[in-house]
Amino acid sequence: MNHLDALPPWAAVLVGVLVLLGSGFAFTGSLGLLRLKDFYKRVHAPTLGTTLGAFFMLAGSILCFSVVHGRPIFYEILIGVFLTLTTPITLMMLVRAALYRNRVEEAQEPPRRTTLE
């Protein structure tokens, strides 16, 4: 791991802390996905991974590559922008789909045949 040895000590510690924090939030999010009881509660869990989890991880990545190459690299920001734009859209679509399916079943209408499930 030659390139990591090139990092000065402060950067090494900072990158380590950022990476740990990011993965910690993502881990907590998935744990919540597994642990919470019903669908509407579970929807909240993965947002942890996509907001702060991704933020810390991207910050660590930016810091690491910028210091190693000796010039600022903001390439990872694209992922961040993209993720913040798309996550709400997917979650809203998913919740609306779930609401629709629940309503259809509660109203005792003949449920449509789906190949999934």
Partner chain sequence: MSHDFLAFAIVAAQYLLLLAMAFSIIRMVRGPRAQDRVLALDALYVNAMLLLLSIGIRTGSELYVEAGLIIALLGFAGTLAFSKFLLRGEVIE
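Having seen the form predicted together with its partner chain, please provide the structure of the form predicted alone.
The following holds one chain only.
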């Protein structure tokens, strides 16, 4: 027997919507990674899209297991906290490394700010 058999229909619909929203945002972030041409533009799409997608997925998971077990389950919030802490740090480290590489290889000035294409 599956634990999802005990999930009421209203919760199943809400969990399904949250999971679909999460996968949509993660897919959008992945498309941004493929579509944008410059590294400095590309670095933002996956961090923003996949983080928001992961939060919707976590909300769906928290709702599903809270309803199935009959009590609030919040330990999955730790995943969201770790994502919130590590994603901007990773973004800053990648951009700093790219800026350093550009300064050493090409010119001494950072790239000019351009508009999105």
